[in-house]
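Below sits a lone chain in structure tokens, taken as the form predicted on its own.
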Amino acid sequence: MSLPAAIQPDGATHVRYRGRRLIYFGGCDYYRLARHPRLLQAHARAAASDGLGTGASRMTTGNHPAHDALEASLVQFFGSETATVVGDGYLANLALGQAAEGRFDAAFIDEKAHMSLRDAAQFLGCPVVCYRHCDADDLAKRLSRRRTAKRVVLMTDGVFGATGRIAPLDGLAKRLPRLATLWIDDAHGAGVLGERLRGTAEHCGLAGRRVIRSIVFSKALGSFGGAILGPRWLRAALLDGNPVVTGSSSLPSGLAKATLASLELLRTRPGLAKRLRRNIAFVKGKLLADGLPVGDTAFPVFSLDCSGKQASAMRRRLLATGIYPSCIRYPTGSEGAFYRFAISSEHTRGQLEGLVAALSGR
């Protein structure tokens, strides 16, 4: 497989592609905070003061005050007992899997879970059972065949990034034993879903359940890095010789401080989330009315089939409307090729109307 053609960001909502400036509905920067002046300034000041990287793991000489400050801010923002910052989101799941080794008798994982969750499951040291995608009834059947398992963990994406589908966490949780643990990869839901933007668990009303979460800073938060949110035993396990935490360089302080700035923006600028939700409702409402299968109206991502003559026709319409044609093949290969669109809080009404017109074939 070869790399796709390179694109160059050009402002908050455009890219340069083959000599043209096109409206961009790709990626996962849902508030376009990656270009926000506060994040850029925080990163630049830290880089000038501390350099580009720490050059060491947090367990040796790479633990910076910005890491401690970020963890405290994450605990406050997401309402978790602890937060542990690592280098990126993929590493967060691997570290979590290593830290949870031997703690569960059986793991149940969505068949379309992110690759990092599937890799992490290999560290658990227990049987790992796949259930059909977002199918609570199939989960119940598979649970019934493992009745001797007392310590159960469910592993799923909170939102599936390729399609924007929100996992039915409330329905899945009802099928689980009361003391089961839900392990949610909330890379996409964190900062977008829930009244306080705490993610998919809040959106689905999982208060009172045992939940551990992995999150990333490169989606809604516009920065880079990852974190694990969970109980004190998990934090202790992560700091007790965990291979990822011990063996990888820590997050550069510039990225930690940029993430602190993005959390502050989401806390103090409720208009960002309100604008994003208005844009989602406008686009998905119009497309659903036109009969397009764009899915749940709560999340800014949707995908459409990309095959044969329809794909070519859609590409032509998008380019004619000045929109980047985001036909992709997700790395798992399980979905085939599809057009994926991500609405942001910064897209204008005119840009959204153009997208609706192009997809509806008007």
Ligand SMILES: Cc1ncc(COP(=O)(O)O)c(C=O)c1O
Given for the second form:
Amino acid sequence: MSLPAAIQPDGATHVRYRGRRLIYFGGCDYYRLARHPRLLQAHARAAASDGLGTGASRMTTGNHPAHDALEASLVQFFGSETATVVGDGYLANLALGQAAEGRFDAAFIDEKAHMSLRDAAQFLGCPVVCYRHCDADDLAKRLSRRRTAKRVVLMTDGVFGATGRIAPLDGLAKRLPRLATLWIDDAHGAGVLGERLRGTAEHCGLAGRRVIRSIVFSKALGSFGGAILGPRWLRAALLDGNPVVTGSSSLPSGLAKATLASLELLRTRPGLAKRLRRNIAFVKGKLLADGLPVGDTAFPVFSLDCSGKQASAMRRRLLATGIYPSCIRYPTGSEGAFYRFAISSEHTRGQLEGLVAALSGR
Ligand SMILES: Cc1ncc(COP(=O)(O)O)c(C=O)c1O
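Got the form predicted on its own; could you also share the form predicted in complex with this ligand?
Entire complex below, previous chain first.
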């Protein structure tokens, strides 16, 4: 397995690929904030004053005022009791697993959970049971075989980033014991789903349940980094010798400031989410009407399975329409190859029409 050919961003909605300028429906920068002047300016100013990195972990000399400011802003934006910033989303899950060691008697994890969530489960020190993808009945069956487990945690992605499928959190939660914890990796849902963009738990109406979340800054927030959102015991455990927090350099202040700027933009510019939702409705509405299985969800991602000849025909059609052929092939090969598309708030109607035409084969 080798790396795919490199691509170079070129404006908000294009990339350069093999000498051509193509429309880009890949990645996870759903509002294209990664190139927003507010974020770039915040990052550049902080880098000019603080340098590129902090050069130390937060537990030694790497705790910067921007980390505290960002945590306060995350608590407000996502409505959690506490927020703890770490270097990226993968680390957020690992840190969370380490911090929760010994807290649960059994963990139930979606079979297609992100690899960082699966790695994190190994730290919990309890049996880890896989249930079928997004299948609440299968979860119930597996729970019934572990009735003696009193302290239960459910682990799932809020949104599965490869397919855009939203985990049925309400249905899953109904099968769990009342005091069970839901650990949601909301890398994709945070900043996109829910009335206040708080993510999948808000979208699914999980109020009143015990929820802990890991989020990333590298997707809807257009920056880089990760955070753990949860109750006070979790924050206390993260600050009490947690290996990830103690043993990794803290998030560069430029990225913390850029993330602060993106939260502010999402809070004050409702037009961004409105445009994204309008674009999703336009593309998915047309494709569903044409019989394509893209899922009728309010999430900007969908995927189409392609094999052999179909995949080459799709590639030709996309390139002929001037669209980057976003074929995904994971190294394990377990998922096979598929085309993944991510709609952004910044795509024009013409670009979206081009995508629909290419996919519908019209
Ligand atoms: C569901 C999910 N969790 C965690 C991560 C890891 O985030 P990061 O790229 O910030 O390490 C990703 C990123 O690809 C993801 O899709």
